[in-house]
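Take a look at this single chain in structure tokens; it is the form predicted on its own.
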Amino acid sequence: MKKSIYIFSDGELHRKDNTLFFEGENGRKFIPVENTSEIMIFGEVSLNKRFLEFISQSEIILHFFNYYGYYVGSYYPREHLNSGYMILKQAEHYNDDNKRLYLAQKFIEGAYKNIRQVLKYYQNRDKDLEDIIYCIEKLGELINGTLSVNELMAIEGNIREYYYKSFDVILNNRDFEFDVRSKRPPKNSLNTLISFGNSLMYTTVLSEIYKTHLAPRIGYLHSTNFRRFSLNLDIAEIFKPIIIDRVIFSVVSKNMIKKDDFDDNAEGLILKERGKKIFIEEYVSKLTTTIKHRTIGNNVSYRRLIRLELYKLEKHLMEEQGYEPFLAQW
């Protein structure tokens, strides 16, 4: 499986013949083209058209993050698997209100049930989460009866409001209290980790969409409008609880990321480079962790699960098999 490259240093990305390298204050480091699927850029990096031409040929995506760790955009090379037929099917399911609502409900159903699974995991470890689980389950019962995407998103917002309250119970760490959800800028350490992790999740799903026939611009839960990408946001909802949130619980409960790993800035709280690297190491480790897949009977990584989810969506759009979201069992 091809790998992701993470660049934190300032420097320049270059092409030399049929190779790529990054040149910074620590010298030149070559990037294995054949084994790289995406480059995540956090530092101040310059590049030129010749470099972009080569990574387009090599089908490598660039994702850019600003100083604060927020995702700012991607260089999404010309799609090599694009399909006019699939774009028409995606548009057909978006323009039909019932078909769009069905998919949006399924994405929220997946997110809700995976959230509940995470909570039950910690409830079984003596965390007092009974009231929160009860409230979330009552909201979850409303998903299939929604009549519009806006109504559905309101329910999803309420579920997440209860869910984020559970973080204080699970973590029991005064340096990482939730308070309220805040973003751009996050106002406390826990919100900073949530925002940083979600940004990583959105780019990972976008990179996986690039390897399918799907167009990332057409989503169903998140409106298809002037936003460049929306399908990655939809699919990410299913996986954020079982990937990002579990990474957060891990790095905080193991004391890997501490209060000192944040800088208080006028723009909000910023995760320092050391904290970003630790979080990404745990995130990459989670993506490469394998589980036994119930349907196909083989071990697959979490990253592969995301791709399989996209293939299921393709089959639904082609009316070969109804889409059902991935539900964690642990």
Second form
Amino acid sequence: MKKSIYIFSDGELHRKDNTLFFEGENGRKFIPVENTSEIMIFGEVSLNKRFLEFISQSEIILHFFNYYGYYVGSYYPREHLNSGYMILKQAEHYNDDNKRLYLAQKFIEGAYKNIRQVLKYYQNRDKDLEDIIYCIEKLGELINGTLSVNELMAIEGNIREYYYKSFDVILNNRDFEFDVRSKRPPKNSLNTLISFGNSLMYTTVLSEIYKTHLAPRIGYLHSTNFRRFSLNLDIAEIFKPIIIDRVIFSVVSKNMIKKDDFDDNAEGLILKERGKKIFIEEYVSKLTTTIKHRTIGNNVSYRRLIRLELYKLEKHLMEEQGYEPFLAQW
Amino acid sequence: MFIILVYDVNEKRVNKVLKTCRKYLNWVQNSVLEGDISDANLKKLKIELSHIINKKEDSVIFYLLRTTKYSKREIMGLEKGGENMFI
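The structure above corresponds to the form predicted on its own; please provide the structure of the form predicted in complex with its partner chain.
What follows is the entire complex, opening with the chain shown before.
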């Protein structure tokens, strides 16, 4: 499996000897091109066109994050899997309200069932979550009866509100209290972790979309607009609870990230470099963890699961097989 | 698959071999590289190397490990290179 590289130091990226070369304050290092799928850039890195050309040729995608750890954008190289057919199919399913609603409902259904699974896991570990699960299940029953994407989004918002309340019960840590969801900038440490994790998730899904025929600009739950990619946001909904939230629970409850890993400047809280690295390390090890896949019968990693999700979507769009979201069984 | 590659080639070709290997693997120390590699990429690497080396003079050894689960890496002295996902 090709790997992701995370650059925190400042320096220059070059093409050298037909491979990637990083020259920075802490030394110089070659990065194997053939074994790299994406590069996440957090530091101040300069690069030139020759490098971008080489990156495009090698089908490596660059994701940039600013000083605060927010996603800035990606260098999304020329698409190598060009399929006009797939774009038309995607647009067809977007323009037809019923077809679009069906897919949007499936994404929310996936997100809802995975959220429920995460909560059940903690309920079995003697956390008092019965009321929250009850409320979420009540809301979950409404998903299939919704008549518009906006109505669906409202239900999803309510589910998340209850869900985030459960974080306090699960973590039971005074340094990480949830309060309310706040973004741009996040106002407390838990919100900071959620935001940071979600932006990592979005970029991972985007990188996986790049390896398929799908056009990332056409999303179903998140409406398509002039500004940003939206299909990756849709697919990320399904995986956020089982990947990001579980990483958050483990870094907080194992005391890996502590209160002093956050810096409060610029009105909100940001994660310091040490915290970011610990979080990413947990996240990457989660992505590479393999599970036995029920239908394939083989061991697949979480990262692979994301790609399989996209293939299922392709099949649905081509009307070969109806799309069913991935549901965690544990 | 995880591999450890060691080479002993004539000085004239050292650079070429090193450059080729760096495309696929992480440099560890002089004449040693290691890293995860797919079956297809290993084949590509072997083909590329076979065009460079002189089979009568040079030698390249691949240690193939299906998984690193049962192995341990210990270092004495300096850590010169190796894999790191953070830079």
